[in-house]
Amino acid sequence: MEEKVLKTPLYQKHVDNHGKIVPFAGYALPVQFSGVIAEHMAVRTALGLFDVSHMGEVSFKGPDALANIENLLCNQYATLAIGRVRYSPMLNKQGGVMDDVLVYRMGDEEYLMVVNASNRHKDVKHILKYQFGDVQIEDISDGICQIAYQGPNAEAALKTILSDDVIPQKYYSFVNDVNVGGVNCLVSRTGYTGEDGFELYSKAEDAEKLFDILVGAGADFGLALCGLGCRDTLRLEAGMPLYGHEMDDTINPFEVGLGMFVKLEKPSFIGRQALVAAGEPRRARIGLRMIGRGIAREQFPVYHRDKPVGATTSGTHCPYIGAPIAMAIVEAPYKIEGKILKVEIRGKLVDAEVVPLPFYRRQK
């Protein structure tokens, strides 16, 4: 029997725009308008809106949210202040990665965790089944609108619409029950494309009225409606890992350049043994650019000289850079900038070069 394909509060508005859909994560969503190029242009110099209701939203409420936030992430939630949102993988017992999360503390006892769509009930069976002490926690997903909001023009146009003291000012920051043309929404200034910009949180059912208000306030600023293949250029350009591609349930986060975020120094979490016992990463992830012809898709063997050392795991033509670019998960000690290695395009082995990640970076 198929699995029925679910629409997001917007589908009606992608359809109306002339969006091309397709299934993804079990949505079916737009992977373009205009086409990815333009939509990823307009993002890098301007301003692009997105449609990413089919994230998973899950609530932590109660005296123990906290502990059970601690336990299920690597990252350090104790020093998170209301108001703040923090990144985190979040891990299985043998270390390796099961998700990338963000959790917004939301007040004194109470956290939103924002998970990937392709993993939402997975990470949800997950949490529940580690759940413990007085904590109420409900997937809320079905019920909310999230909308990103990015480029650099993304604050001029939320000006236009909202007073200086309701858009937060700091990176990872957000505001609560901000009122947007009539809907209540949470502003928060986060996104996945390297760009300034802003995710906006609603009820499902004002969906639509919240996008035709960032719509009227983006006319003047450039604004393009984008879709899921400018969404995977723009954070491929701008260094991000994606789930099922750089990160999987087999890749630790030190293999994958997150142990910034793994706290090590905290007494438990699910996964902390398995890290500790793995030692040094023998793996790494590598920034790749093309300097032969071909452009390196994913899962490309990677080679240095004739001897395989890793494949790569997402990789494409990027606009704004104008170059053939690829991220790899190689063998550790080919992590070398500057390095010469070989990725395998149609049976022909492909010079590139070791670079920093991420690719892009945004002038401030």
Second form
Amino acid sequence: MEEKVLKTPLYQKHVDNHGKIVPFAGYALPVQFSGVIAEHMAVRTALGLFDVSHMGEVSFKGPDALANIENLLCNQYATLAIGRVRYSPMLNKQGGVMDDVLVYRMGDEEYLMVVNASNRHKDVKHILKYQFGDVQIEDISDGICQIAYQGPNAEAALKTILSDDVIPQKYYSFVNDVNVGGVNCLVSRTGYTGEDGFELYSKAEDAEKLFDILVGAGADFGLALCGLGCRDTLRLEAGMPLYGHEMDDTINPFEVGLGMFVKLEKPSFIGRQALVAAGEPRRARIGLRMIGRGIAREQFPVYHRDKPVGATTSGTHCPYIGAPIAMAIVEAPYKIEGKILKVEIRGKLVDAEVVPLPFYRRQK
Amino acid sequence: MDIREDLFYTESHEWVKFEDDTTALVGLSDFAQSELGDLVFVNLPEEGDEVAIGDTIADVESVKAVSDVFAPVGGTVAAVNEELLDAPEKINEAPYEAWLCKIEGISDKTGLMNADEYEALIAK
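Now the other one: the form predicted in complex with its partner chain, given that the block above is the form predicted alone.
Let's see the whole complex now, leading with the same chain.
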């Protein structure tokens, strides 16, 4: 069966700007423009622009919107104010992480859930399966463009085109219906890079106009067009888990270090019973810094002396740190900072030290 | 794409620069470094290694992936460019200066392409 590769509304911009296009989660997206390291460093030191229109958006409207969200997600949403954003794992009935999502509270009875592109159809099916009460749930992904504008200069660049009162000040807050050079946007102070920054949502038909406006605003602030390559190295350096790597449908949120987003005090949510029954986590997510020569990639075996204790889940040479690092899921007792484990890199056992996550934390 | 007239090439994108009939430097072509992206790690062979055409003699890693380097000729590794161990980015910056190793006592050089043939290959 031939799979159809979808294009985001910014596809032509990527081609025009000589992006190296690869298939990702069913979309043709740029993996890099000027180079992964240069783009990575631009986001850490100046400003980067990413097309993240492949992400999925699901809207919840109606008197039972909140009740549906509370049932679907393990984090708490009754306390989420309008204009705020909250992260949560989404669990299956077995307590496994089937995705991780952001939820925006748009109004009294209106929420927007942002899901990973690769999980969109699975998520929507799951959400509709558990739908109850008076709520309209709609997958509006195809009509939406999302651009991430990330880096220490992001706010200064936005200030050249927006007044202060429409730039969200707090991390994980947003302002809706902002006029960005004639394009109606939701401006959100969120991101997936470990850096300060914004994510702007508009209608798909306004995508190219919004892209041009943001590229123009960033011109004096060191803006680089960024691809998926540095999106991955940035989130890895910032210790952020990624579905399909650190988490999947068989790993529970405690095992991947997301326990702080699980509110067991909520009387019920999908997966709660299984989590309670599972008890103490047997596995843990750790950070590894390579001591020996070599780069650990994902799914390389991890040993303590001769004993296999787990596997890496993501790994690369991290540009800002300037060293090879990895995340791994190992048996829980081996999560001890300073402990020396071994990673099997193409037949060779290479020493690696267990280090705290994140690998990189921005100066505030 | 930079293709040097005075070099020979392989299908796996190594270049070979003969110093005399039986001695040559080996590196990665401009096309190879461009496809691999920013290189961050290199493993080199050891002096004295006997290699046959197609043997894995080194590997190079970019931020994204690892890639093997294959012996373009048969012979003995006479020297390795240790400077690259700490500065693999030199392969990106100047692929035809950044030799990986020198092979001497070359007994087999079948299958090498000249610059025109190589240009035709990467144009495909």
